[in-house]
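In structure tokens, the next block holds one chain alone, the form predicted on its own.
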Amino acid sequence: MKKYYFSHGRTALLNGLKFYNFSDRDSILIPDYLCEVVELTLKSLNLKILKYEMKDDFTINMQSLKSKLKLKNLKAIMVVNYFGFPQNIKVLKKICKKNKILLIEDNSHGYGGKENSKLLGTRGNFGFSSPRKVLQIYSGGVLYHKNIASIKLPKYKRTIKDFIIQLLSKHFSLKTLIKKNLILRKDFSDPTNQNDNIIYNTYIDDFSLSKIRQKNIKIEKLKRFNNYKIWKNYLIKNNFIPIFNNADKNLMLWCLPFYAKNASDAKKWFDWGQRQGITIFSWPDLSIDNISKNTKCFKRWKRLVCLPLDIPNNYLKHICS
């Protein structure tokens, strides 16, 4: 497949559907668990989202998907490599053919990932990825598809805060101790704080795109094969349990995922980051409406740690001792 850069994956994917003759009475099946933007992204081209269940170990519900298939003008599934783990793509390829329908494959969490050595975001009839969530670059998201074009957008403008951001990354001790003593910081522990919910339509800036074709990605992916293998060992031995148990040196781990006890006991894990200088999370950016009714989505959120593999690894390894 041929490889578009654009600044972020939700650019590419933009782009992606802008291949296709959707109308506004088409319709798009995404999974239930999922940020914010990806709806607002397809909401900007005027198409409907239906949604699947995903199970709590991020698998999908079968059923609850095949459910959605008889509505009308639907045009195309979307499934998710979660954290860079890749789903089972041959029964959903099976039902897109017999339904005559596209498959989309989002591997933002996973870029430079592969199964059975096929690049993933390249599974489906069109895939994107985003190597600026695993690279220390200012933007970055690529398209793959078969499809030949010249899109012509502006390049992305890199801010105050993206050089700032650059800057600290090539400087972990300072990076650490700027986060230890940080009094205003983001509450991961609060579903209201949300990130970047901006539709951007540009191109992947120069420095970012030279850094994509520089770095060695099987390096990168050995990092954070070994930071993962790292963490599982500490959560094992504080009674905590990777929702994914089987990291491969080939895949490209955005973090490792896991379920605390509760949101009090997740708001703990976020504070003990800050106090060594890292940055523990929660995840996705959920819409307000999963909030307001306290969906199952929201009661899962309220649970999920995600633990940093951008980390050195002998600092890791301190940490964890």
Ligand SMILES: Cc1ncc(COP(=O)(O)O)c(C=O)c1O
Given for the second form:
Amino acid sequence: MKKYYFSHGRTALLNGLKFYNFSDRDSILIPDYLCEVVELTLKSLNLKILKYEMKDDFTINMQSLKSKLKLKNLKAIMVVNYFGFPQNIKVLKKICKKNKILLIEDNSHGYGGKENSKLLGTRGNFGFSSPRKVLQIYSGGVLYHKNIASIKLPKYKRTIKDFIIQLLSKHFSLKTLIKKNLILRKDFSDPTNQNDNIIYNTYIDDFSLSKIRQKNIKIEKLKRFNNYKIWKNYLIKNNFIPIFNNADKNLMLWCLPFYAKNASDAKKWFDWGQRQGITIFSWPDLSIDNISKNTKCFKRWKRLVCLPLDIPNNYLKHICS
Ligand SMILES: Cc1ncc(COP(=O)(O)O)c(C=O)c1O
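Pass me the form predicted together with this ligand as well; I've looked at the form predicted on its own already.
Next comes the full complex, this chain leading.
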């Protein structure tokens, strides 16, 4: 597959869909547990959105997915490798082939991850990743597509905020010191606290592209894998269990998700993280619709806690000891 670099995962998705001539009657089937910006991206192309249910363990409710297959003008199914863990793609490939629909692999969370030597994001008709989530760069989204195309877009311009985040990422002790003492910080227990809903249509900036090309992905994967093990032991000691048990060194793990007892317990974890100078967070930015209707997805959201893996192994050992 060819690789095309953009500023964001959403931009890679947007431009991947432009390879096809969809009409405003066409629909795409996506998981119900997803950040709103993905929906906004699809809507910007006038696609109709249908949703299939995800289970609490982030596997697909196949009954729910199959029940949507007969709907008219269904053109594509999107599947998400949540937190870097691969979905079982075989069964989906079969379904898509049989129903003559496209399979799109959203590997935004796990750039560079592999399963049985196959790069994640390249297992469907097309796919995409978001290296900006796992590497310390200003921008970065990759589209994997078979076709060759010439796409002309302006380059992403870094903001002052990007610059400060990048600078701090090189000075971990300073970063933790600032985080511990921040007064104005994001409240991860507030579902309306969203800040990432812009549909960028830009290329990656030069600095981030050169960083991606130089980066030793294996070392990044190993660091994250080791942190995953440290967190997992810590959780077990405290009577919690990670949602995914099958972490492996070939995957690029974004974070370690688990369920807290309830929303106030989740908030305790976010606050504890802040006192340690690290970011423990909720995911994703759900749509207001989910929140106002108190959907199953919102109920899940309230208990889901994500533990970061982008910290030095020694520091994590220290806070978990
Ligand atoms: C599952 C999933 N897909 C796609 C995206 C979009 O990636 P990006 O933020 O790089 O545009 C995100 C994150 O926002 C995501 O969590």
